[in-house]
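Here you get one chain, nothing else, as structure tokens; it is the form predicted alone.
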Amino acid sequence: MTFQVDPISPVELDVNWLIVTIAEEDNFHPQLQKIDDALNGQLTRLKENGDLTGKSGSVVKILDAEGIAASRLLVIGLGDPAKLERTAFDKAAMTAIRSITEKEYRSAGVVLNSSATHDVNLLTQSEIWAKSIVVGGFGQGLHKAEKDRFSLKDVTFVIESASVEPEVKESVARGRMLGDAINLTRELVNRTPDEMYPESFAARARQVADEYENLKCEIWDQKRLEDEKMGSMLAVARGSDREPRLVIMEYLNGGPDAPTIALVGKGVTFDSGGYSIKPSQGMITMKCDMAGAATVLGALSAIAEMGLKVNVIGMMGMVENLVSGKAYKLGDVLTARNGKTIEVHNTDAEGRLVLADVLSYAADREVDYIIDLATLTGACVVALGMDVVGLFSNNDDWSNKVLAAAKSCGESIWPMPMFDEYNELLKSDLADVKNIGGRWGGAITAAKFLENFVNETAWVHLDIAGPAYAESSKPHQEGGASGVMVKTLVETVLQLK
């Protein structure tokens, strides 16, 4: 895939699609009103007729654009430019790719429109453009005979001014790396169980980190998990006769004077639910529980291709929780690797028992900062739905600043109370602390027992159980997996560099 960005008009750019956008105001913006003038007036026609409104996310397609040079023409609506913000521009935006990405085309150009809109300016719109194009032209059909997504060949930005040039290609190249990251998050996601267990996906990371001459991987095998006391996690993965993994990448890029960033993901390759089974109807999508692992994978992969100049650590734990006569059992009472122990009541509550040992070795390290992404609880999804993610912290500050990433780059979190009474339903007569805290607010206590493995480090935890995975398609969403998350890590890393 080439990307270029060209000053040229937009009449004049030879391509199969040119997509320009349009709000809900009265006049059409310099570059559409070209569009209009050689359509011979199409557009207002079709505007005064009210077949192109400019609501956000509507789609006007126009297969036999004559007046143009290009081959076709697609229009997409963006809503009140008053009130346009990330999150509706980028859904829009993936909204016309995947319109054109059904069939195989080779090129097209998108128009930038530098009238200022709302906070949407020139150049979030040229980083979210490139990011769509790459993400909106990757299926989940991994195994499919005959594709029913294409990534389109040849695409040209369309700007007013060359003067503008070396900022937009800037932010386009910016988009294009993001794009590949969340396509490497939803790719090891996709990914059948039988194809992604915890040694194929170390020997992925490795091959990743390979790529970057900053990017270092150490992969923890059985042996090493023992030596090192980490036996919450180890009794997850008895059941499998798989391993487990951790794999540690270190980005250090920042100096002795930056913060270091831990970022931990929970990577439950196929979670059977253990003796506390799920139905097969819970399990199917299953293969997503290590969606937080690809998800430190992913930013990781985009902080390096980037080249910033920060300190980042990704730890991501990888287990099977399945069923056998190895595998543990409710009333086992685990010795988790800072000594604390825990009672298991149920074997299906297994991703902050991986996590518990992970985080400890995070707090160990010493680092400034932590944000533990995972696949974590149901309940957190009853309580936010499948589009928005849940924020866990114990320090304010630090949860402030993830929540003013996310919001910069278009995703959707929201804080969740994290108060003391919670741990009251995680008290255990056997051992330290319960692995469930029973059936009223499951996300809150289940990062309430996250809470224990963390030390006094700062510490962001985000429940991605909805958005992480779709289960079906929407016109601005591919089903399955989402990558959702890569933008918000890498935006907090850029903001404490």
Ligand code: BES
Contents of the next structure:
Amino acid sequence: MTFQVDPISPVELDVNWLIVTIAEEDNFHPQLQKIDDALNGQLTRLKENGDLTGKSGSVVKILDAEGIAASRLLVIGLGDPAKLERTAFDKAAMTAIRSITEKEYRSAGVVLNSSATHDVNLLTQSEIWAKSIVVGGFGQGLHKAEKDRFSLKDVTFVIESASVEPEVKESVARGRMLGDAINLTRELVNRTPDEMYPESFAARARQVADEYENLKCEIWDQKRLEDEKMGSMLAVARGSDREPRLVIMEYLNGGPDAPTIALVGKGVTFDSGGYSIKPSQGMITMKCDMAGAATVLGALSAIAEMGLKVNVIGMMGMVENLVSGKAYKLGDVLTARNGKTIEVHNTDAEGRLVLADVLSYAADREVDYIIDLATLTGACVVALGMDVVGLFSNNDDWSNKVLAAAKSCGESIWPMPMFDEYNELLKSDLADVKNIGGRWGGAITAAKFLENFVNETAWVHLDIAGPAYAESSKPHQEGGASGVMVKTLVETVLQLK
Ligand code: BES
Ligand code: ZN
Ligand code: ZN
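To complete the pair, please output the form predicted in complex with the ligand; the form predicted alone was given just before.
Full complex below, order starting with the chain above.
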């Protein structure tokens, strides 16, 4: 895919598709006006007839555009310009790109809009478009005989003035790197459980690390995990014929004075529920249960590609949760790495058992900050729906930093309470804690369980069970893995610098 930034007139750009935005307002922005003039007022007439409204996400296509050099024109609506935010712009850009990538087209031009009425500035627009072109052209049909999603080959970003070219180029490059990272995460999650299991995930992680000189990868096998006393994670892995792995990736490019942040991911490559087995309907999508780990790997690849001057350690706990004669049982008592004992009341609450050991390893490494990401609880989806990530933390400053980063890149996170009272629900008669807290507040008791393993380290837990995976496609989003939180992780790390 080639990306160019060009101060050419939009009517002169010879491409398969020319894409331009329109807001719900009286006047066309200057670039749109040029196109309308070249089309002899066709857009004005469409607007007068009520067919070109500018409503958010509305798509108008002119397939035989006469008067402009492009063969086809797509006008994408942005809604009320006074209320335009990054998220809405992103949805509009994704909708536009997804609507022209179902067939194979070679080239497209995106007309950037420097009209001052819009809050989403030129550079943000450039980044979002570049990211959306990369993500929107990549589908989940990995195993289809006939492709149903095609990526564009040559894309030109049309700017009004050559003076902004260097900054726009930078934003486009950044958007593209984010898009590639999001697609990596999406691909890993979309792979079948037979393709993506602890060992194969670890091999992919190593491949990614091999691309960058300062990204190191260490992989712990079963024996090493035993030596390291990771009894909680190992118990979950026991029911599977596939061995567990802990993938540790170090990117220490910030120097000794910069803080170090650990990114910890739940990597359950398939969650059957174990003996607390899931019904078929709930099990079908459980290849997505390694999305936390895939998000960490995606974010690290972007951080390394951008060459950020930061210290980040990724830790991905990879297991498969199955049933067999060797599987862990309800009533078992496990000893985690930090010595705490856990009574198992539900083998489907396995993610927290994996994270317990990985988090205590992160705490042992004395990092300054931890973020863990996990498709941890259905309860979080009940609380916040499919599109919002739940945030749980032991440290307000750290939590505010992550929330601010998410806001600035247009991803939706909502903070949840962590009152000590919830600990009562996790008390066990014969061990230090149990692995479930009962019916109510399930996302919170899961987080309170995790808190037992981070010591005093500033820690944020992100429950991505809802947003990590979409069961069906929408105009702005392909079904399957979403790559949610890759941008937020990169932005959080960037803002720590
Ligand atoms: N992997 C699931 C959570 C999940 C649910 C992820 C839906 C994505 C979509 C997790 O391991 C799980 O099964 N959690 C249980 C916890 C319960 C047994 C306390 C749940 O949410 O039902
Ligand atoms: Zn489970
Ligand atoms: Zn799970």
